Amino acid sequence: MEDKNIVLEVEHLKTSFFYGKKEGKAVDDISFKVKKGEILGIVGESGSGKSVTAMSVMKLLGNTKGRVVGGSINFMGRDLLAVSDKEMRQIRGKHIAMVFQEPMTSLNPVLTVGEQIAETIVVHEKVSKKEALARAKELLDTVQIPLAEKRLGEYPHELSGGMRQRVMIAMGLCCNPDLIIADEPTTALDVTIQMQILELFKKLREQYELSIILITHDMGVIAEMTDRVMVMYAGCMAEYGDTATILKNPRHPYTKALMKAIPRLDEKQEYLDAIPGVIPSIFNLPEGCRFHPRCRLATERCRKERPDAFTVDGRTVCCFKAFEEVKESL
């Protein structure tokens, strides 16, 4: 039976980059879920698969030689994969609305804020221009832009970064849709700036019952905001379920890499754990499993062999290391 309370349902995304007769597998067989009212985190460094994974949900792919080569998106009842190209501009924004990580590159220079909220709600909701401009000044206000009605008629290298990013939000939020999906949102802001910028999308998951998906490498942001979270690495999940089970115990250990390099204040820490060498090109993965090279435990089966997926204390882990600690404890 169908659970209405699920919003975004992946089963087994594949997606590929061609380049001639290569192919890169940027996101190799994921599945998650994101519920009403919640926050999903996916974590990662640079070049794991996030926004990958964020583009083919939105299917932004079209203009770069990528493309979903497997698996299913289910939005509310409808497969995404299935509806026309036409169907899902009307999807985007309305329904599920993105919010990218560097609003100046995001936001179009030669036009005004408040015709880039208004054109979106004329293209939706199909009112006057008059009538957009003023729900444009209410969002404005809902994401806490001072002088809203004076910023309406500026453009965005007039405004400060942090006031860009609330634009982009606004932007998402203009036909109050039912997921959004923050693709490091707060990177290029500076620090006081990024904590307002967390606790004004939480407010909004509680004023609008949103589902929020976020993305970000900061294993802090993901303690501090999310419900779920899902660790990739190198296009593959490493760990997936609820986010203070798998901060309290991570299982998996590119998992318990990434949480050893957040410096904490309750330790003498002289220097924190780096997690040695960088995630390989999607051109030239390794055989087995994809963190094996980085890896301190890694055994000749993890370096031949793909791990499968196995579920433990409610979370999901990829990782033989793992099954065997599992096994050895019940």
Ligand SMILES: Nc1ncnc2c1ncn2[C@@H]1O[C@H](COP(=O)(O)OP(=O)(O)O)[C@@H](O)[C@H]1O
Contents of the next structure:
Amino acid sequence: MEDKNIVLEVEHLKTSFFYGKKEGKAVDDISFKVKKGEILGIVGESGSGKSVTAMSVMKLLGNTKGRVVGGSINFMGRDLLAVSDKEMRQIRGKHIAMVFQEPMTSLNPVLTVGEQIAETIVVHEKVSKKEALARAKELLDTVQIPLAEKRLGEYPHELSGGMRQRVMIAMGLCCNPDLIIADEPTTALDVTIQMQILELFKKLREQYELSIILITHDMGVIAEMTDRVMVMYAGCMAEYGDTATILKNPRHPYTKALMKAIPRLDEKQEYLDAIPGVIPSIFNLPEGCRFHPRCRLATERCRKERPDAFTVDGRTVCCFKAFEEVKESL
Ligand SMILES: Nc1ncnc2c1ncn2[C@@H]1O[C@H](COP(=O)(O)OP(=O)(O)O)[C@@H](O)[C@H]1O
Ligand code: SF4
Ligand SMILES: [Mg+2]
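The structure above corresponds to the form predicted alone; please give the structure of the form predicted together with this ligand next.
Below is the whole assembly, all chains and molecules, this chain first.
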């Protein structure tokens, strides 16, 4: 049965990078859904496969040695893995927008803010340059940039980091997208600005019933912003489901560790000192559960077998220990 409310459905996605004979499994069997008007969070340490997931959905792996090797990506009833490059460009322009961590690299330094927003509008819609500039001003108002008129004539380097990120969001909104994928959109910003940008995403979601995938390494952002969350580790799904359920009672040891590492707002905490060790390279992944070298609860079985997903109180977990705990409590 097809649910009209589901904007994006990713099933058993696998994406690998190929160097010579070596295959690096950056994303290895993850599944998730995004509903209309919903914010889905994807969280995990650096290197867990969050950006590769986003790039796979956007089909932006073309310039890399990576490709999708399994699974399906369905966007509003269309199989994205089957659409042509031309159709995909249209989908990216009209339906899915992406906002990256460092806006400076995505903005053109030699064009004014107004010129680049207008350019994006003209590409997608048959409007004059003058109309496009008027729309650009409206969009700057929408993303709450003060003195929008004046900003239109400024260059990216004249803006603060927070303002640049707002410009990127405005460009993403040019085509009235159904889905925005925001990959660590506030990581480079200081805390106050970060909160303002996150508030803006919330407002846009309400205003336009936008669906948003918010990628972050920060459980605090997940708690503040998301309806549902997928916790990723080394290309795999650790835990996935309703954010409130998972935060109230996390079942996967990695989710628990991430929650202990929620940075306090008043200090810059070195990420994840709650868990010893580092995330493995995709070219040297451990057998069994990928988290086992860092998991205090690991057993012989965890070192050999990969845990299957099971569902408990509406959320999905991939962990042998969590499964035993649930069984015992029944
Ligand atoms: N172009 C690439 N070539 C080889 N490996 C890559 C490439 N891009 C990403 N990876 C690897 O894929 C894994 C997941 O990366 P990424 O999705 O960027 O992590 P995250 O966004 O969660 O920090 C990492 O091990 C990273 O080194
Ligand atoms: S399956 Fe084993 S190693 Fe993996 S998270 Fe669970 S207890 Fe830890
Ligand atoms: Mg990333």
